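Single chain ahead, by itself, as structure tokens, in the form predicted on its own.
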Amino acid sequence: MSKRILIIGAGTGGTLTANRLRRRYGDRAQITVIDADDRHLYQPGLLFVPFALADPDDIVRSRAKQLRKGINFHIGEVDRVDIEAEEVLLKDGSRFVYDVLVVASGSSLLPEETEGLPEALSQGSAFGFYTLDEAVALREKLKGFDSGHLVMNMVEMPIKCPVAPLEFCFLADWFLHERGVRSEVEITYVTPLDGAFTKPVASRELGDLLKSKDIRLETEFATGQVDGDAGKLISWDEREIPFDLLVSIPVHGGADFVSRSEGLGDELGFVMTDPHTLQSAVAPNIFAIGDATNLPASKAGSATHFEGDTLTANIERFFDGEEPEGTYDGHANCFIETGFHKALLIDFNYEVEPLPGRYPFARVGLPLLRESRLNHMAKLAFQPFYWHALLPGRDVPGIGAQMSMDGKQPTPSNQGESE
């Protein structure tokens, strides 16, 4: 009897996992992927849409067409996972049994968790860019925004792509300069963190970059309410920040079905997952990947890509009756658009924060923690790499899943620091 592998979610994690497992097992495994629709969104492209740097039609493709031949794709909404019976129940009454389950359902936006935010979004005083419709609406708004106070607010961590709010501020600075109205617009980045980023060295670098671009940084701001009518953000300690245009990144949580599946998720609905093996805490034949997990790693496509190596190897070990190996080290890297056709690159893991140097090699690589046009060009080149290498689950020569210190310049003050 062939192995029954069921994957919930046909985003980055689910797709690359399905494709890798299909290459590994061929017809010796029955691989089924479930998702609610057939629209695969290239999420990094959402950042570019508000600034007319990306066409919405170019960042959406069919989910089914990203899956290798022989993988079953089913459209439907998951109701819950029956862990004891080893089956997934859909809202239409369908049931799918599994020998191994992979939860790759991503994360969800929860604006309703912040008082006043849904109303501000609906009335047009607040906008987002984490969905395609929101990004398109914000593009139209920015076309006519010539003066006032633009506020970028991240309500709470974790979020998808933690550097995206910073990138938005940098691109807004560039965009308003291009339109000749930057001097008429004040930009403020409001964050619950104690700095511009979670990692100390990168936080200092990015904080200095914000300052150099005259972007105000408001830290340790615990957003309690959005008053769209009055145009102000209000924190739990009653600090107020006025705005004429609010761009909000709301609270994130896991998929609804995770909370309905007893023992699967934490209080936010993220799957409780071993940070090194990708095995779930609730059952040895359930694994999770990407934004759906509660890992202390970045919810970013690069992290998901690197997680895929560990995940697929441990699924194979499970079928072989072996213990999983904890080979995932939290590795992630991120390009940070800084405007004016430049970008930064950071590379880090659970234990080592972003360091200066070059990636992936000392002699041949992109500059780390430094603005460059080369990094900007590499970020633009990532989109075809995503469709043609990352999603198909191909190995990339020279870029390993574990973080390498080759090319990096560690100092005594930043070795071994963790998130």
Given for the second form:
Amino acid sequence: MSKRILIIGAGTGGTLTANRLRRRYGDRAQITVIDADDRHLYQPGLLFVPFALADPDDIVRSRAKQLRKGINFHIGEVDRVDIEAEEVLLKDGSRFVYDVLVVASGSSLLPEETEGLPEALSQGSAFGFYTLDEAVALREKLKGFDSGHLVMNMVEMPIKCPVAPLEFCFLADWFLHERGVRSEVEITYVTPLDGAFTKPVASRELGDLLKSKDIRLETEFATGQVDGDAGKLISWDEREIPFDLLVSIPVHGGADFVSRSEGLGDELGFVMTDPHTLQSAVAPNIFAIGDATNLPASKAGSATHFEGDTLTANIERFFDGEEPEGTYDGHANCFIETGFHKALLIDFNYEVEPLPGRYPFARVGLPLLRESRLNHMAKLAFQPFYWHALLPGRDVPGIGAQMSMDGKQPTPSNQGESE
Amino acid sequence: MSTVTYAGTPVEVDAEGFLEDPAQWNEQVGEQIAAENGIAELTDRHWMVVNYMRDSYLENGTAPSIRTLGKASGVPIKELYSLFPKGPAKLAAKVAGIPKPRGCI
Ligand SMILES: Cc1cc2nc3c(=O)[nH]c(=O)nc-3n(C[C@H](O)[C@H](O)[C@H](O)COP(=O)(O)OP(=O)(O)OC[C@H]3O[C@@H](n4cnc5c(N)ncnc54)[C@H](O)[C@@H]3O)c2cc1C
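Structure of the form predicted together with its partner chain, given the form predicted on its own:
Let us now look at the entire complex, which starts with that chain.
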């Protein structure tokens, strides 16, 4: 059987998948990766840019250079997938035929889904940090922000890295403190969730942390409109929150070619994907990984990394004429930067919510759900790890793709609550 | 888990009042859950949403999010908030007798 493997997206998931498959098959497979440009952005670095803790130049590298020799890299924008014909059509008119397709096109930001947000962003009354340009603009704005109400608003789940808005608040608290103006600025985190986070134990811990840093939490706020001129957020049920500086994380959706490809995506443009095998619902030779999927997992680089294991094994099984195996368990972990050179770590999967304890082992490990300097060091070390281990697709000793209960302390209150 | 009786039908509910088994639901049960949660009368517009929720859950195994509801149920988001105050996705799921929408992480 011929093995033409086509991968859409050369971000985290597409790159690590291509590298793993190339190592597996060598010249026995023809692997092509398509992306719109040659700039691979280390997205976790975006969080640090507004506070001048990361230089934009240090978090961007060539996509092509992250791919092993022998992998074809093509620059172009995908227009749609013709699932019947088993080919991908690009906007420049070229076509790529595949035997196996991997959709790794991530998620897109959709500010236009919220009334008034695009205008507020272009007028400079609202800011963001999920793109490099926005993060740089916010850095310039924050330099001169000495007093008033700073509002961080996550419009709706799902978003990439659901802890990033919290981290932004913690770092803003630290940054304003360092500049000696913290007492002049009120910080509020406005979220559609009913707490600081999605799951009860972590939500409680993070809620307490917000309180201890004097950051207000406004919950169950479903943003309907942003009024940039008047400086206020308005919810669908007509609550209003005034702001002087709004940092907004807009609605996310899948890449738009997904919606143009009959049967591939759900209403939001995320690829309908089996949560355990990563095979798409639409065809057995189409798989998806990372933020592009509709998995009820975290949209995080760590989840994407752990999915890589299952994905490559199942592509191999497909070529061997076997059924896919449902080995992905929703495992993800995230460092949560909490300011003042500390961070906290959470580790979880579909069934088990973030718990206290240690990771990866009970006796030697990073503290879970607790602030520490060690976690902050580890968060910084994630960047070299990303370029040198995660993207090349190396296995890391001690870091299993499946979540482990070793080191975790289940508390009676959370048994069975994670569903 | 506990058992409560709605419209003469005993049903199992979780700690927050969501039905454990969607099969125990019927329209009278839905009406009574709605009344308990401050919706005096279920109009046709309410039913459009409730039916969409149930169908979508029974087909996909997950409850739709508010944005999906706004795009696919035929009722715009603004109206969803007036029909099911506070949290339309949650409240409509409760009335529809399906589990609480699982907020993903
Ligand atoms: C501010 C921020 C902080 C974060 N922090 C962390 C963190 O600390 N830890 C963590 O684990 N994760 C973090 N993440 C999340 C992480 O970056 C993503 O989850 C991860 O990159 C997902 O990988 P992916 O391959 O699915 O998508 P991406 O890496 O986004 O790649 C998708 C690629 O597809 C391409 N593409 C899309 N459409 C098309 C098209 N039509 N044609 C051609 N190419 C296309 C895009 O150009 C892009 O390169 C963070 C994200 C953000 C925004």
